[in-house]
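Only one chain is included here, represented as structure tokens and corresponding to the form predicted alone.
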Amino acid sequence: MRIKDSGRKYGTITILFHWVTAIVMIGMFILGYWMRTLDYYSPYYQSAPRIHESIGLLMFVFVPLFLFWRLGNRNPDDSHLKDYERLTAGIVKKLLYLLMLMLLVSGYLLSTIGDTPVQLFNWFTIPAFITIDESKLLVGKIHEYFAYILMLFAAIHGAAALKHHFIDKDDTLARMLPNLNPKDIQETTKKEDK
């Protein structure tokens, strides 16, 4: 397997990078998500969020590296699909990245409203760099906000990679597996259409 992007497949990192992120939100979503059903006496009142802070705050590393490392090799050759699914494929990605860091950033000022440190994991204390003094509902709200609409993008990309593996029957779905073989899916395909 090859580490960097070739124009036939994406590379290990790339696939790593990728599916860590895509795990790691869909987690922290639905952790924010269960957090917010939680009152005063449930055991996880105070941990869950603090799992939460931690977690967003390894992103906020692990999300630019993965830009970073995007913008530093090409994409697998995508001539096989249409001009408008080409078009809407970048944006969708684009918005992807960008919804990611408006929810690490907000998520960020959330926690620090106030000039409140952050603790990773009670390993070590970041203070609050940025601070802002407006409500804390308010940019819970925002935050919010953010991790529904990038819920929703992330389902329109995901089914978007299903449409073409399963309907259009094409390799852009297998690019992104680590274990799965553009050939493969070309070659199964021309036996199923015999």
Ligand code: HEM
Second form
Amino acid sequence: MRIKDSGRKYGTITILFHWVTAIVMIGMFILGYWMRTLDYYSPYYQSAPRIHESIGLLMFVFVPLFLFWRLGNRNPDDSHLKDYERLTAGIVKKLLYLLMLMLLVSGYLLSTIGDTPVQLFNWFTIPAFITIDESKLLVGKIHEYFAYILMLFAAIHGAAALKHHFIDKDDTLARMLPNLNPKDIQETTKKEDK
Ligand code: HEM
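Provide the structure of the form predicted in complex with the named molecule, given the form predicted alone shown above.
Starting with the chain above, the whole complex follows.
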């Protein structure tokens, strides 16, 4: 497998970045949703938000790294796509990055309201670099709606990838999957790797 992205396929690093990001974002959504159902007497009342915040802090580093890695790599060829598919796929991918970043920033702002530092597991605390003078309820709602919108776009994006795989039978999804023999990837493009 190639480390870097090529004209035919995403490389190992991008595939790792993508699937870790997808799994963590979906997991964080489920955790955040469940957290809101906990009452004060739940044994997870303190620990669940701490885990949610700590993973959020790690993603603060991980998602920009994913984005910078992709900006420094080439895009696999998409000449097999129809014009409107290329346009919508491009917009949705950019929106996914933007929504993830907005979700992470709003989560950090929510955690640090009132100048409260954020705990990264039990390792160390990250101070409140920026504090905003807004109600926790409002910032919490903004964070929550970003999460809903991200999940909506991720669902559309995942459904589109499955449609390409099972209905159009092209290699859009295959090239974001690991351990594929390059021969398994259909020749939707005749371009050579450079
Ligand atoms: C929260 C969940 C997800 C997030 C945040 C996410 C995010 C992204 C992002 C940012 C890209 C663009 C990578 C780039 O080219 O720079 C991407 C590409 C891709 N994703 Fe996802 N993704 C998610 C879930 C899924 C799922 C569930 C599937 C499949 C069922 C999927 C399949 C793909 C494929 C095939 C590509 C490459 C598309 C292409 O070559 O045009 N993703 N994803």
